[in-house]
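Taking the form predicted on its own, here's one chain by itself in structure tokens.
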Amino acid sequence: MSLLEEVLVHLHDVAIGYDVPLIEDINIEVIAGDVIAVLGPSGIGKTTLLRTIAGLVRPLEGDVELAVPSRGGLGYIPQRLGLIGNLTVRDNVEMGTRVSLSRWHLPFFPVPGKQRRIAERAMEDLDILTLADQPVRILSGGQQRRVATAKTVAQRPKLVLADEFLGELDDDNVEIVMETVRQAIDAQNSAMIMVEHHEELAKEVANRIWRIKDGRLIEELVR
């Protein structure tokens, strides 16, 4: 590794899971810069790792060790988006950029000028502008995903964890969402961790591949 190299999130002698372990001996580091995609048959692990790093769930042997800000550093857009159905889509977006803002955070205070300009961005990148007044609970589950991805790049976060954020995505949507998260990752310097389910998609969009195989993480270089 390049001294130049910033270390995000490093896993040393992990073991995962719920009781029984999941995957053992995980040793690995995770690169600024990094987009990696985790592969594997569903219950094998997959979204369990990605809630270990995010801190939801212990190891049950080993350290996580996250080198991003406690404020605002760590994005993670769940299977189910995490979204408010009820509120608008620049609602949602907006709560992004509250993550790093101190009394701000509540939802019944306006964001600042700045935030508000950040939110409308992330918008008009994943091409969901035109929708910023909608309730969310009214859309294509291909738009809520899109509006989960600009909520998460409106944060600015230092790592990116995805479970399956792609799918519901046409291919030219597919091609927005990782232009606009590749950008966001090149401004922050940070990474992304992704669960995803097509093997063929996951080495178009990543530079890294974990599979999960036996119990044991595998990784694979893609480029």
Ligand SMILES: Nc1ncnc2c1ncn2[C@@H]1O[C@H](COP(=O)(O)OP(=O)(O)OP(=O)(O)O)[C@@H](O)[C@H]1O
Contents of the next structure:
Amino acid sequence: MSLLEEVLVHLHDVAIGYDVPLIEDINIEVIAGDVIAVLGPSGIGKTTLLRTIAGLVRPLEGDVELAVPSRGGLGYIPQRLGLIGNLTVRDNVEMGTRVSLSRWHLPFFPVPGKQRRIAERAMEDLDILTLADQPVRILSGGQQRRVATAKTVAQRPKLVLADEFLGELDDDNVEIVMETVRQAIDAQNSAMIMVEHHEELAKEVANRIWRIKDGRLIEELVR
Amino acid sequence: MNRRLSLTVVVVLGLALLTFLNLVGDWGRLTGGMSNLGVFFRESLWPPDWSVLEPQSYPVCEARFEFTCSVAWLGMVETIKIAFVATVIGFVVALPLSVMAASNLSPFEIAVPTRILLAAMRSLPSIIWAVLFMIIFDMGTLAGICAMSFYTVGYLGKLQFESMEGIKNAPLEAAKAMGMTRTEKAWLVAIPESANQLLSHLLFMFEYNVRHGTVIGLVGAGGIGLYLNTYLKLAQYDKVVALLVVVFLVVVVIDFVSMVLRSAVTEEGDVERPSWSSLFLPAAISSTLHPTPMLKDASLKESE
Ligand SMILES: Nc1ncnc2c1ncn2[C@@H]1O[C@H](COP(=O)(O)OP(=O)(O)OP(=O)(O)O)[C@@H](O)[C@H]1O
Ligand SMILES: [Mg+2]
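The form predicted together with this ligand, contrasted with the form predicted on its own above:
Time for the whole complex; same chain goes first.
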């Protein structure tokens, strides 16, 4: 590993969970450029791990250090996607670009032209530009996944946390989505942690695997 | 779990019955009462005096349609105007307050005082607000609007912050993780996510305010209540009944219009077209026959 590597996330002796710990003794670093797949059975704490890194749940023990900007540095695609069903595809995707603006750019006003174009580009890449003016609630599951991806791509975060965001997509779309995300990550020199149920797919797209088993996080090298 | 639920229902119903029996000590009074009511109904209330729909003798009516000079029309139009302005003012003030009161959007130290403020605005009955504002502004429409706006803020604020707290967690978590400000979370996530319910509450509040215009008018704050008050004082109960029928019909119409408006923002296929029964029955009754999409959503959320 090079000396210039950029550490984006550092978990030091961390235990996560709610009342009782789900995973203990987590010691990990995430380096810019990493694509990490998290594997493990249902209910083991994969989502909880992402939420802890995102700062939505406090760790039971240890510290989570993030070296990304607090505004806009982190992109999160929750398991349930977290889109706003009543708003259009465009509104949802442009929301991703908001956090690259000053906090004083009040949300009552539209985003400037530059952000608009970034959002448009992301929609184009994910093949949802034709749906731009549809409310998200009427879209199919796979289309909604692409909207959520476009939103995060348009955000240009340093760290992407994605919770099973490839589910419901057919093979062609998995390829489109992964290709777009990877380009976005490379362009920003970012990293991504993704929860993925399909082991072969995980090994195909990720350069690191975190397997969660018996309350421990075990790193498996892929390449 | 189910057994515990049915036990709770039985206990609550039993308690209510016992309390009721305890509250009403003297059942003997009931015997003469019913026949008195019958006399009152026959002699004073029925039939309604529809002269309230005819133009007043003074000032001379110059309008194209004569009924627009009637007591019922003039009073109703003023009541609707007051209710409209007060509902809009109340909504605009209540929206930021409800964001401050929602525990998923604001910290404890802000949410709790805001809730107390909203509760205080609700706990004074509208008629007391009307009296207070009459003291400040004298009798009239301004006092009516202020009083109505005040309790509208109290009620709408509560209904709205509860809707905002009821939104799904995922959109809010995504927004938090991204580092959005509270204004952004409120405007881009909480408000659009709860839009159907916010609209529903807004329309309900308008309807409520039209109905309540009758009460507020009683203390001289303008609108149809002013006429009701006059007729009550003069013991012209048949005219009171006629005006109340007019109020009822207007409320039914508003209810129907609000249902059509609501169906515009709800998910396609979620809303049945307004049915005939819902046109003629008040909301409370028709909604048990035809559950509104709002109720469906709520039950979906619980099962999620
Ligand atoms: N907010 C919460 N409060 C308390 N317990 C929770 C909470 N959220 C999740 N849990 C519990 O924590 C455990 C792990 O949940 P988590 O969502 O992290 O699992 P997961 O590995 O993502 O599973 P899946 O693959 O099914 O998504 C579960 O037993 C769940 O019931
Ligand atoms: Mg999960």
